[in-house]
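Coming up is one lone chain in structure tokens, specifically the form predicted on its own.
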Amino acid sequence: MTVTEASVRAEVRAWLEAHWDPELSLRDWRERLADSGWGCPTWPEAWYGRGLPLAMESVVRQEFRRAGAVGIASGGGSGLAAPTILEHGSDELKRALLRPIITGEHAWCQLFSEPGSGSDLAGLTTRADRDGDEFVISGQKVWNTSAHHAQYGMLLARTNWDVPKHRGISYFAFEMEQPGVTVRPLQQMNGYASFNEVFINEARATLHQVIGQVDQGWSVALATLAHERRLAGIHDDTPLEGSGRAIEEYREERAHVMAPYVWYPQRYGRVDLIVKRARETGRDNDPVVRQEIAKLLSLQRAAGWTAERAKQARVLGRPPGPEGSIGKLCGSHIARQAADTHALISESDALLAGEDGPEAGIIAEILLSVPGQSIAGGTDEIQRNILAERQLGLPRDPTTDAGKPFRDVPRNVAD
């Protein structure tokens, strides 16, 4: 039978009419979703899905929204860990980990970044030493948004120091709630504490918790990063309307999960406030201000068209192109230009924080939050390297560690 948008829409609509019950507990509703395959329609049928093409994902999501029905648990578990496990995990891991991700029983965080390796992710020094069928893991991770409430982490650790840096890394489904794991919040200059640093001191993971093969975790990490770019394109913050136990529990869950991200709109520069602020301050007749606003809005519109091209390419199943890196750079440029324009409009008042500041302190928060946009999700410099080397074919940056065992590579942290 040929799968069409109309056939999928009719099938999921009929299923929701027969099974959606907002008075169920959120957990019980998601158990139904896991059994039906409609919660994860593009996953394989053997693993809680229906094996539908990626293009049908938005169709199913639209029908859930139309019915006012709650979907599977969102966040790093369903968006990053689950697709990575589906691609690279053993059947044992799939059986143990996928269903609790769908139901929300297990939250996940990403344990990739380290204070000593910066943007060179492959330079990580968290170590996992073999001890029989287990690994003993020690090191430090940083910039984790969900580590404080996660049951599992996607952990990269070095398991072989005698090969070049990309070849000696393993990828673990790491249990966060165990002795030797300490999570500490990081205070940011904008006043929020959205990130954590994680200290790992002789914690343990079993051989069966390795996703992919031992020492081959780099390719698994690249798969996770690819899913991270895709997740950014389908993020949906639209509030769910209606009432009932499942919906109320979903709202509580959503508020908890999204709490670290409340300042993210300011990180993007809040272009939506620019014209409003110009009118409030009477600067909308200033020709210099008007010119800056026009430049900013034109750039934002062009970036939106690029994002739409990338979205359509994904729907059509085309491999990722340069749009991801271009979009990231555009986002950073727009955020910086928006911050400059806010400062131009509000002048010295832009520095006033709190309720007495412009937009109840939001303008000051923008100025402090925008620099983070150029760092998060791969720095602007990394994106430029990707475009230069992979898209334009320019020579790679010179390196001093190519082919050298990682043990012999100079590092800026003590072993």
Ligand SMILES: Cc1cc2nc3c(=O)[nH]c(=O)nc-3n(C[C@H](O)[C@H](O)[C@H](O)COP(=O)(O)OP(=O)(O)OC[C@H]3O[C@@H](n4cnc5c(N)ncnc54)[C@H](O)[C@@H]3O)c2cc1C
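I have the form predicted on its own already, so could you send the form predicted together with the named molecule?
We keep it simple here and write out only the one chain, dropping partners and molecules.
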């Protein structure tokens, strides 16, 4: 049977009509989602999904919204960890880790960056030394979103120092709640503290917790990064209306989990507020403001159409193009342009923050949150390198460390 948008829509709608019950506990509802496959319809049928093409995800999501139904737990677990585990994890890991991601029992964080290695992720120096069937792990991670409430971390650590840097890294499903793990919040320039430093001192992971093969973690990390670029433009923050136990518990979960991230919508530039604010302030009569608004909305729409075109090409089975990095770059262009346009619209009021500021401080928050967008998840410069080298085939940057055993590679003095 061929899957069409209409057939999927009809099927999910019928299923929701028969099964969505807002009076269930959130946990029970999500168990039901896991069993039915409708919570993550693009995952394989063997693993809580329905094996639908990626393009159908938005169709299913629309139907959930229409029915007022809660979905699976969102965040780093379902967005980054799960697809990585599905691609590279053993069946044992899939069995142990996927279901709690769906139900929200396990939150995940990404333990990639280190003080000495951000863009040059493969230069990391957190070490994982073999001890029988386990690894002893020590090092420092930084900028880790969600680390303070996560049960698991996607952790990269070096397991071999005698080979070139990309070949000695392993990828762990790392338990956060164990001796030797200390999480300390870091305050950002916008005043919030949503990411952390994580100090790891002789913590442990088992051999079974390696995702992919020992020393082969780099290709697994690339899979996660590709998902991260793809997700960069997607942020669905529709607050749920309605009542019922599942919905109330979801709202509580959200309030708790999202508390450190209330500024997240602001980091994308809040294009949705632009026209409203221009009208309310009367600045929409200003020819310069009008030009900037038209530019911004054009860019936003063009980025949306580009993502959609890539998605349709994928459905047709055409090879993937540069859309991940393009989407990531567009996200930061839009954020920056939106911040500038907000400042233009607000004029001198843009000086004021908090209750004194326009939109009860939201405008100030936008101006102070947008700079993170072009750094998080791979900087703009790194995205350009990726496009130039992988997509356009321009020569790679000359490196000084290629082929050298990692132990002989020059590193940051502090490491």
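Owing to the predicted nature of the structure, the values given are computational and were not obtained by experimental measurement. Here, rigid core means the biggest group of C-alpha atoms that superpose within 1.5 Å across both forms. Residue numbers count along the first chain shown, from 1.
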(message) Once you overlay the rigid core, does the Cα of A69 travel 2 Å or further between the two forms?
(response) no
